[in-house]
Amino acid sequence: MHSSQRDFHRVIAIDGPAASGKSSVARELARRLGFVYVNSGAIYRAITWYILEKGIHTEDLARLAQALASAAVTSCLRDGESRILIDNVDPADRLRDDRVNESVARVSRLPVVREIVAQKLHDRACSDDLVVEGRDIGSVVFPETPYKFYVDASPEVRLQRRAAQGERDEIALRDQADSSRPVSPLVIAKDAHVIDTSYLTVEKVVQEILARLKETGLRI
């Protein structure tokens, strides 16, 4: 059982497609806030990879579940951002592998995953401030929180952005895949504050958050 939103301390939801740009300024913001930075995305690419280090197959459904209820799936903090471990295996260095990249929209779509991924997000938000990114923080996982962001870009720059970083995934067929999942499909939460930051630089989308977050009563 989730805890209840009381329990938790603040948290700043920062949504959006991929390459949106959300992940440069999730982590600034934290950085400018001292408040603990967490990647919901880094979590379930952890768990695509432990799934794939199983040889487990995507769909095989029964299998997958059995395997993740027996994985110790835990967090820790390195340089004020939240890891997260398999088996006390930190798998950072291939979350962008290839065979990872072709298999998290299958994985994340899982209900049993994303009950997982929601659980750490939760025992997380009861010790410490956050700012964490993904595409349904705002509006499924801290619904509550009154500090909710959605940043998009055009398709144009988000696949130059993607280019830049070397990653190959198509961009049009992950969106397909986050907007038309049955479970937490991405959305903008209807009390979210978009931003679109094709022309914007990271410190510019920073400020304006900043200084939105001013005016909905946070400390800063």
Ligand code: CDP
Second form
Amino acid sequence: MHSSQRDFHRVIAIDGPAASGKSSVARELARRLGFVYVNSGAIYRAITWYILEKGIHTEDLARLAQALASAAVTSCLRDGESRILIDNVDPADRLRDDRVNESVARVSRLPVVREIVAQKLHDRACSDDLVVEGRDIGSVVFPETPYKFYVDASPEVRLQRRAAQGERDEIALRDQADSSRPVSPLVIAKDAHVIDTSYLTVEKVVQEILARLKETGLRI
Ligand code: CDP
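Next, report the structure of the form predicted in complex with ligand CDP; the form predicted on its own has already been given.
Now the full complex is given, and it begins with the chain already shown.
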């Protein structure tokens, strides 16, 4: 279903490449505004975890689609954040495992997976005001929202940030896969406000976004 056919609450889209600072900014922004924070990457990661857990090869599209068709993907709210459960399991502490980092871009390029995630995001937007971070939130999932931001940082800074989180994550490979896939690639939505966070604190980025939201007419 196209998003314009549904009655959504307000949605602030924060898109950008890996380790660009999306999560810290989106979470803090949601807290300030009293909106629900949604990490769409976490949903792609949860689905990837589930597929790996079931022993399904990410190229085995038939089995993958079959497994997802019978999986119960639900979301719940905890402390102002949307959490994802699959078959009643919350895989939150497994989402940044090496094997998930390695496979998530392959899983998230599949239309069947993107459809599930978009549906979950649309459902959530029917009941709450949201700050949603991801890759295609402003361009594809909520193209009608007037509140779109694209946060970026230099490749060196992004690598440093990910290393500081203690993760082995090939972000350049993931960025390349996310930007070049045919379905919902990472792009800067034409009406997005772009912020380079390389030398900005989270607080500065949040302030810039809040100022821009005010200008755009969001009643805060
Ligand atoms: O936290 P980080 O920026 O490393 O990535 P993430 O937001 O957790 O997203 C993990 C992966 O999910 C991305 O590399 C994309 O392959 C996929 N993703 C996507 O395709 N579309 C989104 N809206 C969000 C994530």
